[in-house]
Amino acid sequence: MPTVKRDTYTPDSLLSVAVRVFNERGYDGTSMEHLSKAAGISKSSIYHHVRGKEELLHRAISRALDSLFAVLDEPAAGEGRALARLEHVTRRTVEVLMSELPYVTLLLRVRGNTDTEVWAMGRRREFDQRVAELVKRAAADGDLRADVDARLATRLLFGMINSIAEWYRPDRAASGHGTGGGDTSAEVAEAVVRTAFAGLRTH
């Protein structure tokens, strides 16, 4: 397992290592000893900056959630017809997932086993609900099919988006070989929008 050199150790590098180990071993299967070895620092050095691994989990998940909720605050997400706003949120959610892949992957894997995970799941539901409201408004405007339940459409949409975390690999995409196909986040985002809304649009 690669390590972070002592002379390059920072709280940010520790967080990056922790996220990688959490994703590889699972949060429950990761000990402070695992984090210590992966970071190349002593456990006491880790405790100097955080209270324990759950604080690292909270910081990592907060980074993912803050990036996702920031999308909802962008001008294009709050102005214009609901369908255009929904398509913008969809594109940007894909782009955030791909740019913050390890952090969003960790967020998608929480199961509510700790206070931090329960909090994260609640925030995820809040994000989903706000997107579902856009789906409802777009249907009310006559731009999306009204015969598809908004919550179901939202679940299907996020199912497509979240699946990217299972197959997209930035290193392979950068080389243009293997999983990832060399596609940029903008290209993947556009493909998701075209595929998802082709069956939902009324025109």
Second form
Protein chains: 2
Amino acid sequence: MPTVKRDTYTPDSLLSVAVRVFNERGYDGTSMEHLSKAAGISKSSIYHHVRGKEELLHRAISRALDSLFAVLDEPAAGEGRALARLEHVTRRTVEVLMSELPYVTLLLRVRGNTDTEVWAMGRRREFDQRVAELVKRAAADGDLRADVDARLATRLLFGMINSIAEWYRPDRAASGHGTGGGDTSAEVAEAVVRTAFAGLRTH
Amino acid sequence: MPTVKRDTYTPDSLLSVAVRVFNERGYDGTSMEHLSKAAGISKSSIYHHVRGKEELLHRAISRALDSLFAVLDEPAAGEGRALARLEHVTRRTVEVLMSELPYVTLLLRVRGNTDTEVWAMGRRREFDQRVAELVKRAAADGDLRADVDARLATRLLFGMINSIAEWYRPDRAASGHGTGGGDTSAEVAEAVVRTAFAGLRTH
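Mind sharing the form predicted together with another copy of the chain? What's above is the form predicted on its own.
Entire complex below, previous chain first.
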């Protein structure tokens, strides 16, 4: 009696395979054929779960954006001096980037013309602008140095945060080698906050 | 009498067209056909100048690397306290990135399997390691805070520097709008040095 190959995928596990393939090949370079091979199920089984690859992209990007925007709704992001709120948002954004690494990496790499990509880029700009607002308020409070423009400061801050996606590999974190990309997200988040706000130099 | 279309390209002007196309389409996604169309000359005219697209990649990457490594040979990068040398290298690396933007952008995006790409990635790592050495020396001098690991500090520093390639557009610099990507390279370089070493916060 032949064994029946069961489709044991859930929408979530299929999503995780799709995100890996999108990050490896680029969204444009990924076909349903690639997704089918990577998941080890037929294309029609994939169509049982989703309408197509753009729906998978939309779900993956939504997961990253929901986690990032949730940071802005945390109490510590909304109460107290703007500088303390900004430091909290910086720390938590790093932590979200590291815990949702493949999803945030996909978001950071999106540069395309489909509706989903245009929407993702708009939502990412919106997040950046919310943080830029905090930078401006902290500068207005006199808590940020006046000789670095607020918009440039925001860009450099995100430059530092987003670059973590280039080198952080969670599989190395478990090995405990503290400096080879194996730092915990709390350590990296603290290092970003210290570097960006207090500076690397001893005073 | 028909006009004769002259091939007025020099190796340098052909290189600049090729780098623009490589950055737009990705190196893998660029064919000799694309280069021929963008340059407005025939493929055989291109072959008159170079053996193929990998030679153009090699020349472009060499231009970026030569400019970056030249920074390490500047007197201020080799004399005095490690911290002052590191600040000089940071400032000048930003300036080189901005003045050689398309070439350095191409270098930063290289992730491939051709000999030239493997060589480029190795040379880039070498540059990063030379800067990491300076970070370690400055830390050993007690000039850098002890609570941020030297390797992580180097990564965050390059994260900030390299991210400039994502938003800086020299055509906007001429318009004089100080904060929309139109900052001069000296202003941006100074902002990076202040942010990374002294921190954004007032003390």
